[in-house]
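Only one chain is shown below, in structure tokens, and it's the form predicted on its own.
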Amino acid sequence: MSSEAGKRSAADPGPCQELAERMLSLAMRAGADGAEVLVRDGAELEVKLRMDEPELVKEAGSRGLGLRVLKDERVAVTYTSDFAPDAMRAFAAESVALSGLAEPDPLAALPDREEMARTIPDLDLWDESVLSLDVAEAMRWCRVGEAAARKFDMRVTNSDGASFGRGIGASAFASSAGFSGAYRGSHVSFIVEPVCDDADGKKRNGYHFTSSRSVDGLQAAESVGIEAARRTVAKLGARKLDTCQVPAVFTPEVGRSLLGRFAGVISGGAVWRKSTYLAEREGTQVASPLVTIVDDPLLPRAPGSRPYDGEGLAARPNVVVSEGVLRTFLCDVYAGRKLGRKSTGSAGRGLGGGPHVSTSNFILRPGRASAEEIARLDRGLLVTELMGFGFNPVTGDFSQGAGGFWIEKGERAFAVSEITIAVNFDDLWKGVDAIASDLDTRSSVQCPTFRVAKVTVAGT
């Protein structure tokens, strides 16, 4: 098949609900009580270009098929490439049988038909255009980005490089339980990662993306390739500071990790396996005021919209904490039976797995000031980048290293290296006491510039 065919029978989600349905017959008549079925095809284009030299060329597609039976309450979940009929149907027959060496669990049937999707909405996920990018028009985005950058100061020396991806596909889901659907989408983007060299020697390197559903929705190349070098730049002479507690104003980028962080531990099954310090905190404040969180999965063009979820219910806003109280924890079916509640319509899946809880769009409402006014401290820390893993769910307790810009009287003085932010989760949230407008939408977890009124930072 040609690379054009390819990427073509990747768009069309038409033959994979088509399998989808196929396969959940084949099992159903192979002896299963209930089944699902998750079939996706997709295609995907990256290119690396460092210092102005091709360094990767990779362009795929895949097709796979996940299968999850139900006899006797026994589960098994099992996967497929192979999409001949004698192997679908022997496949079938093996996925069955494998279920009787499961532990019987009431809890893993399928939903009840009355809670599958009965619509599926149109979310503009998909841009046609996106087919035309080939690897010279990617290995341009490259040479223009990495330019950009090399130009922008002398004191770039360097590069991590630049790189291009492009990714396609098209995903099915069937269930006996009453429900067939499927839809495609399309995915661009373009990251650039300069480096400098420092008076002490140090190397300093930093980076700037630009990603969306659609090429329209992409940043220059340029203007990406500037604005890393313009970041990288801004961290010579980085220095260490005395242990000291001050207010932390944390950037889009930083702000991202604490909140995907935070989805971690309003996830049910985090909740019914007591695994996270909110278990039972619902109804109360766990957040400042200013603090409203939602999961909406229906944003038109968004990267994590979804028109169902992994168990083929309708996708739903769900507002986990409103002004600080944290309003529902998101829950798939399992979860929520575990926890004598319905699924808010939050299951996601792999097709090597079973449905699990999982976020769509996780978003941090923004507030109405502007990042450079939340930033004007007379003496604190602005956050740029955190390093490492230091997070305990159960407990709260948060430690993680970080860089970014010691301020003064409202200004950035100088930049910060090798230091350590410690706070307990709890008080971080509860602590915050500004949240600016410049929502970040180039990811699935979306979050704007905010500040915390007090910190630990960890120094000489």
Contents of the next structure:
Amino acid sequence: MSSEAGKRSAADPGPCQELAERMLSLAMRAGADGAEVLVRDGAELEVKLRMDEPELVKEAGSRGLGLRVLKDERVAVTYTSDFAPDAMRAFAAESVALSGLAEPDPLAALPDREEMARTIPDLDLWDESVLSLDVAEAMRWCRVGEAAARKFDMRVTNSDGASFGRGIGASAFASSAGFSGAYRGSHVSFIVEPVCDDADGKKRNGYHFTSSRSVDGLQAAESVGIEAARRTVAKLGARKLDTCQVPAVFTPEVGRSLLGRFAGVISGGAVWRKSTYLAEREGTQVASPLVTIVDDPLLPRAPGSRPYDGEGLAARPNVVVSEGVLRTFLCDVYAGRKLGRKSTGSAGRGLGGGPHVSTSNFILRPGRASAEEIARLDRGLLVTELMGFGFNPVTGDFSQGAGGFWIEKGERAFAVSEITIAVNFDDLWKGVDAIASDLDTRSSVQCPTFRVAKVTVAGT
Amino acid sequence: MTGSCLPDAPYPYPATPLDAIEARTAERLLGVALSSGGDHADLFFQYRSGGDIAFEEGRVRTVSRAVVLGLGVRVVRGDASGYAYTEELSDARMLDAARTAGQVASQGGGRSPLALRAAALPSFYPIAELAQERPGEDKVALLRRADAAARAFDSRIVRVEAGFAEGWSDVLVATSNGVLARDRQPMVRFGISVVAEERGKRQSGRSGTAKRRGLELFSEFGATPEDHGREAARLAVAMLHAEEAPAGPMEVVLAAGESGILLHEAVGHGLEADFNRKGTSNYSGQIGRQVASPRCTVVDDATVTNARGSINVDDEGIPGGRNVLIENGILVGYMHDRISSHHFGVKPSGNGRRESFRHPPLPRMTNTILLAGNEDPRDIVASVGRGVYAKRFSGGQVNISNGDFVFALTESYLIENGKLGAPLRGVNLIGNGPEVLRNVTMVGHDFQLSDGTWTCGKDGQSVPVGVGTPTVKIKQITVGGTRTP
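Condition change, the form predicted on its own to the form predicted together with its partner chain:
To see the whole picture, the full complex is given below, headed by that same chain.
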């Protein structure tokens, strides 16, 4: 490899698409009945600063290829980062040979030709401006953000630092079912994480972050730092609660983790595997009438947008829950066939594995009230933190560590930590009795503040 | 231990592209990395080959294979690191990576690296044969056996999914202080998950193992595919009649083995020295102090034969070791990487680990265990009036800053009047690390290292780890059920 090749510009969709098409034809020539190829080429920059000293500067580019081949209804999935012509040829042949170990599955075929996407919409996911941001500028962001947090309140005594991250990437996909496409995207994010000392030696940590497809879309470093400090200081004096059953209000940050788990239980893959409590519930009430959830891959500039899905099907918005009624499970081609229906265009695809059901921008539709209004409880819990893995999708049993604020007579009375909240997911979503207007669009799972009528709090 | 049938000679691993890396190439790259200053530089070459087989609905659904090759270069100046990596081991790309990593130091006039000398390493994971060298059919046979055993266990088992994964990593570490260390790190993993159904009610159960072994693992007592198939089925069926768990503080008995996850979360992370260097751990500045009940001695042990978390050498070239962290309740040491050991002026402990060549090393755990005490585990259960017996876990999490941790139980039972009662539905426990360790009132003599597939995540990096404990009684932990008193 010459040094010219070493300088190839990152995130260029053209060469990725050529590689994908070349591997596709090699796989077909090696005897595959069908094949699909994903190529990704990206570069990352990560800069961290702590207590005003640089901590990490990480910069690298990475390129890889994932191949799925089908032969005699058998499937193999392989990965390589070696793009030398001989290596690519050998890789194609080995992948086809590997499929011999799998067993025939008539449903494991590529999508039908007429299902494939015909156009690739421009979703404005790329912003050239992120490239102009260098290490020194990223470090300046960190310095300003952390300093703002430490200056905001004397009680901010320590810091987990500030980090700036930038990623650019091109993605190309080619399928023998009749698709070849490519696109690119950019992403920048910035986070500040202050630490405070509490009484009896405990420390309290918090964070605030901003993220966008473009540098212009970021909240300013200083205000991120101030908000991070404000959130951290608010946790001082946190204590446990008595065990009780109360209404709970979930902020967008924690609501997002609940909504993300909901995405798992409406996945067609979980349905045919009987590993979701909603397996037989399509068309029925699974949430309160206030709840409408959509999965929309076509939102311009959004974090989870994609112009086509992981099998080359046209991306399309799906209404998953409408006024509490479960309208559809999300399916890729295989899950669709298992359930006797078409794909909803919801396949995701990574370099290391085959297609699987994956959400794009998964959104709980906001309501009209303000977050403050719906948190104005006579007695209840505002949840700002969730911890752990206590969720069983088969039964819907949910039990996790939590932190936040106790609310009394409409006001935040004190900070709360080291409690758990438990509620069955079915009761949780059916118990939603208020949704605020403050939709948080920073991530691909997007949630406003919402309230649930009753959860069990375990504390002292 | 007797009856070992392992060969005396080291296992002849297959050739990899790392065979072609010469010491003088590494020395030259280290020189370039340090050319604009910096105190230390290291190179991490990695070749990883792995594959897995997914078995579902009675047939092999997918076969996967991946080979990864790359180099990570790090330059350290004070507490700061510059890091870059490349997937192409051409001179041009490797030099680029070395220069990019060197950006962090800009003083000029760097030091030159010492000549490299190959380090002698221990051998904590002898294998009979690399799983990858066996025909695929042998592995498919393991999956079929587990599937059949699970289905035969009970007619209520309606779904079985099983998976086999194998991989090995060839790593070569070269450092500017002259260490050249090469290690081959094998791993096999086997897992099965089932769904049981009865009158519309469903429950799931899983079982599995992962070790630095070859296929010989699966013919050992308690580790056969049938054992895992039956265990997953037993769990799913038992849970069909599980009751709502109580809510509130209770006495809790942790069963031997998997309960080590509590230790991992409650104290392990807090003793990783990066948090202590920064003063952001609740154990910062506590060396020499009583931080746990005198019954507790906690060790991080990378030397356990064939264990999932064992390492012959860490990812900074320091041999893996056995480090006592808490001795009879007194905090005696942290787990270090190079940066933190330099900061504290102590010897590196061999805990500098990374997920891959794409990641800079951090202080990480290996196998973190609580040593055995002398109580009979039966007496421990019998001593509880009303409490929870915690047997199996799906995972945990900790907030390093204040020590609050959670862990999720997948199998637990109510204890009433010293006897195990009804199984409880999945429930979360929450506590505070230092508080829980002070509340340890009994420690059993039945230490077990969990053979489960534990993977620890930190700063976006995953590494394989081991956990283990004897049976332990804790005076009080908050049980996060739905049934209020």
